[in-house]
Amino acid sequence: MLETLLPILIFTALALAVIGAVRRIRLWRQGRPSRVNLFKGLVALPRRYLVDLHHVVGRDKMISNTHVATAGGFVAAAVLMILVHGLGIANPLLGGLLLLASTSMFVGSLFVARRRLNPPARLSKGPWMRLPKSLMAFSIGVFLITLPTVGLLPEGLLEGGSSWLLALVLAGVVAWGLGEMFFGMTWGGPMKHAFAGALHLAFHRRAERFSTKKGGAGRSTGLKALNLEDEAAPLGVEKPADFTWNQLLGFDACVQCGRCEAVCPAFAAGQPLNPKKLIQDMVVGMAGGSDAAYAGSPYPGKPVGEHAGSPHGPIVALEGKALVDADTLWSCTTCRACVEECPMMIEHVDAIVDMRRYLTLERGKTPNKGAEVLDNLIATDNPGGFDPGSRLNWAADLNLPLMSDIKQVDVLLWLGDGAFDMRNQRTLRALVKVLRAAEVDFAVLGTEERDSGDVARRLGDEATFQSLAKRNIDTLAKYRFLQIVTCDPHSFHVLGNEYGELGGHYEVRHHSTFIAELFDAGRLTFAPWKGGSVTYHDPCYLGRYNGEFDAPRNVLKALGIEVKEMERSGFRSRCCGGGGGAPITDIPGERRIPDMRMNDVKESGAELVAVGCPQCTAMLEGVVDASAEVRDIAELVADALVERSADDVSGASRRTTASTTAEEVIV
């Protein structure tokens, strides 16, 4: 019977599997065009799996062990009795090796279902409660119908009059597991991830992301520019069909295992944003319907059930609710935690400054100051609307060297907005004592300088970014220098990575980097610390953007200074709060995010919080009854600067001089 059976339900599952198939990539394919290269990336696809994706799971080495056992187990086991039992190519060999592999995934789905006994809250629950069960109900069927290919059950034990039962109740745990992993995978089971989730790491919209067998960088973290000369392109995202295709893709792949949910600074805060929820929602869009079958955690004061969409319907309403509520995109700070924890690499913060763009200049929707900033921004190239020729006040005494005066130097020192607020011209105050000691050939644009534009195109307004961006590098352009350094991470990171779509290619340093390289080559010379203990909290724009973390940290080792890491530091480490336009847009929570980062610095036990970004000091320092002092590292170096002696002078002179300049480079 087993015989007949089998192949029925092999073949049947797989045709429905191939039907589904067909219906999500339609479902996909209601997105923009975006040009992939197919072959390309179907070839990349295994190393992306085995490389990329088993990095950000092998974090967790249970749950990456499990998933290997499990997910390994399945697709040989699904291979194998394919041939096996569909194709009837019945050998010991062949059966011996499907054995092996559903043991395999038998044992992998134990654990599986050992982490569904206590789910932690970021978990979905709903179907995802029943896969461990559908896992052990494929391995065990499989293995059972196998045992009399390898001889170790008789031949026609199944095949009796009086086995028919047995071989039904094989049958059926055999179909229930056909079902959920073939059938399932395409028409939106759990198995989903699986099936989406290896077209999205082929199709990847970031394939730069990806490491290479050449040791391709695996960072890519710019925002893609728009094209407003393109007068059919839609401005931003209004409906879920306004997302390229493998955006939608990029959703349909989420295992919704909620690693995002717990590293966003937002949700912890208690602001109505959920990453998991708000991709969840995405694909609700994307196949239309509401939101009521979401398993997971809601966002922050928002039930579950109250909203719904369509391809192409609008996802934030003008009036009453649509399929997302304004308040949930504007409370992101973009800091890029959730794409850091995505096991599926899926691009969140993209996605939500994508609808950011059609909220701000569609609608002109930016709420409460976000829409006088961006006028500021407009009407006088900085976003607190300051004269801008009153940019180098703070610097009258300091008799800084002009660009537009001396034409080329080693250094160009890029101010940032930081130059119209009194706490940040401390901090750079203290970076210009600091190049002087080394003895840096720099000097500044002064008011040809303009704000970068990072405020602006995180809040949507891809318009002013690119005008403020353009009229920068038209300014660099006049110029010669060899990098730019600045203790902004914000400028460091759209000057580095998002101006070179519009032309501008620069080497940019983060101040911190300059000072670790300028102290290594014997130019910088500290007293040693005599202060408390200290902890140093990572800029999300420095860190997670540009994957610095260990300059700041050499730094202050430099200094004399044992870090004491918070809880959450480096890749992990927590939001202060004001990257992404969010103090500006200002969305209310339940708490503050910088007063939560306090908190981590409180429960370190350090008595100061070394920083390297003026949203950061700015945030840390806007805490009530705060425990401890903030610091830029400029600042504690410049406070730790000795006088050279003559022969470290002379040292460092001939290193210095047996470097390259910028006229020998550009010259």
Contents of the next structure:
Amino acid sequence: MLETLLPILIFTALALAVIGAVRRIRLWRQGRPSRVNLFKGLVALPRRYLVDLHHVVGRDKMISNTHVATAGGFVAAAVLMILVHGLGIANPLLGGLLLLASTSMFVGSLFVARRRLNPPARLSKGPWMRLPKSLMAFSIGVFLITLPTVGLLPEGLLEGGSSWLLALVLAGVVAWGLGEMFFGMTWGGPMKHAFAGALHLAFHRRAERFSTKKGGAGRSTGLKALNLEDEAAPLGVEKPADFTWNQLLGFDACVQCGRCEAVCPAFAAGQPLNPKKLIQDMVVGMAGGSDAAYAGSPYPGKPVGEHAGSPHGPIVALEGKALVDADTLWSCTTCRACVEECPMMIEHVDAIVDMRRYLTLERGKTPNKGAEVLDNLIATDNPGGFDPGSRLNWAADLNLPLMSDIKQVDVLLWLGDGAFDMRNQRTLRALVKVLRAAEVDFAVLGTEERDSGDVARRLGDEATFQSLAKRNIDTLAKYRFLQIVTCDPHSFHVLGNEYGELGGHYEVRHHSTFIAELFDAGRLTFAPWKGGSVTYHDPCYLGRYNGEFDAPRNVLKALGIEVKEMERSGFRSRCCGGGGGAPITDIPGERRIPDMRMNDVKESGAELVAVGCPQCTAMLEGVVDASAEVRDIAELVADALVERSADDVSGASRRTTASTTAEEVIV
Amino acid sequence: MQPDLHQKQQQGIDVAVLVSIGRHPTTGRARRAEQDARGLELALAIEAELPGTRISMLHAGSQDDSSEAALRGYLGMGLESMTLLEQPEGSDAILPLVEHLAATSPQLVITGARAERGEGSGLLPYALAEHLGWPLVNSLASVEKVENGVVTLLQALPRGQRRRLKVRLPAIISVDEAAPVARQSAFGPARRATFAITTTTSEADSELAQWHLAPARKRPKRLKIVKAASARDRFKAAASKSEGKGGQVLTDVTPEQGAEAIYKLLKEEDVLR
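Right, and the form predicted in complex with its partner chain of this protein, after the form predicted alone?
Below, the chain from earlier opens the complete complex, with every other chain and molecule after it.
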């Protein structure tokens, strides 16, 4: 009986899976077109899955091993089952392998079940709670029906009229397993992640994120530009169907593991954002319906079940509620912690900025001080609305060389908008002192410099960003320089990663990288560190965005400082709360993100926190009753500088009078 | 509810908003003028309150790239088009505006109190009112309601005081910093909006041509000497209304006598030499 029933079950499940796949693909295809090399993506898929994805999943060894056993066992078992039971190739060797595969899957499913016994808050429950049982049903069912194939059970045991009940029970178990694993894979069950996830890896919109056999950087963080020349092109994303098809596919790949939720600073601060829920809401919007079935943590302060949407309905309502509330989108600090953690490589930040673009460019609804800041950027080229002519006032006594005078230089020092901020002016003065001590040939643009456009772009004002960027690129094109050095990671990221698309290609360095290079070249000498214990706070736009974790630590090491690492540091560093225009849009929460970060500092026991970003400095110094002092790396370096003896200084005559006087002034 | 809604729709009025090209105070870049934008915001508030209200936006001036960018700043607040009364640079804006307003006969005309470039004398609303023979209310804070051809307005007076006025339409109102701040201008709607360009009879502003224009300077403020012993006294001095001292109240005098007194004061204060 089973011999006739099994092929029917298997091929019915496969047929249903194919129908489901077609339906699912049609859901994704509602999105806008996106240029993807389908063939190349599919070819690259195994490597992306086994190498790049594994690096992310492997951060949690336990789950990584569980997944290898379960998923590996399942894929092998599924293929072998189709051969053995579907096509009836009752080869004992294949049967043996099938037993092995289903055993591996069963062991994996035991670990999945263990995790589901007392699941952490970040995991979604609901249908996910039945997954271990389904996995077991499949593996046990397949195991049992295969026993006769290899001769471990007599062939006729399940054939006799007396045991038809046993056969029926077995068929039922197999059907349950097949239903969840094949049918559910494409019809929207928990196993959906396997189908959508694999295709998402193949057709990812940032193929550069993945390594290739030749190496590959694996880091692609610059936002993609909007085409503003084409007046018919939509400005951002209004409705789910405005996302590109591979973005929709990416949302569908989510496994609801909640690793994004666990690292999201806005979620931890009680602001109405949960990256996992946001992605699930996009899936709801793509398929149509309400979020009532969502089984994980909600947006803080917003109950589940009040929001609903459809592929061609608005994501953010003009009045009342739609799929997502605007304050959810404005809570994001664009720190990319969620993207870094996501085992499915979903691009949360891109989606958020896309939706912000629509709100700003089409609706003119940038919250709180947003409109004012954007107006300032348009009228004065800086977010504070300061007189652009006063950009260099802080350096009136430093006699800084100007690009407009000398035209050609080794290092162009990009000041950033911190030039208008009294706290950051101290950092800039320190940096100038360091550059002069190392006899770096540098100059500044002075009043020719404009805001890099970072804030405008994160607030969704692509038009203002492109206007600023194009004018900056025109200015930079007038001069010759080898590299740009800046103490602002936001400018660093935008100049280095986002100007390229608009025609500006530069070699940009963060001041910590540059100082580390100067030290390695023996151009700086430091006095031994006499201060207390120090920790280092990684700026998101330097660390996660650009992968620079080592240089600042090397500089601190060169200063004789042993860094006391915080629990969340490096690629898992917690945001200061200052990115993505979050301090401007200022969505209320239960706590402040910088307070939480300062608490991390306190727990590390450090008396001083070294930073490398004007935003981080401002946010962390804004913490009331902080236990640690906040100092930029440039300041620490400038304080420790030792005048080198004449022998050390190669070609002392090279020193210009300007640098001597300036150093005297600073000291 | 049905009849009520119907009645409301009937109450919709025609509002004309006059806009000029502004000038950013620190950089001097062309932009939407602060007060005119507040005027448009007021009109949009009336439209939201009173369904059926039609807003037309008017600008008299020349058309070029920088002025277009500034005018689109207003359109980005949510209007689909605006009327541009084209005239060469340096022409007097009053005549074409009067002609256009007389021809289209809106019930309410909203302007800013003064322009941010050119003469900036603040005389335009008065000149319009004189030509059209309509009442003018300045320093508008808000429009409370429009009913049966009568508009109830809230006028801003110094020190946060407000005066409620009822004015029969048609009327001209001018707004200054008392009116609500203008909404953000959105790029998409601004880019899509269109200009209806009308060529008008224009007359060179001969008086303006004779003037010598210079950037405005902030006049020095008179020092207010506070001899307060405690924080409470200092606070009271800062918050209280200063009593006029040494002034002179003129009542029941002829215009000539009044002018004489003002002239004398200006001489004394060294404003006129």
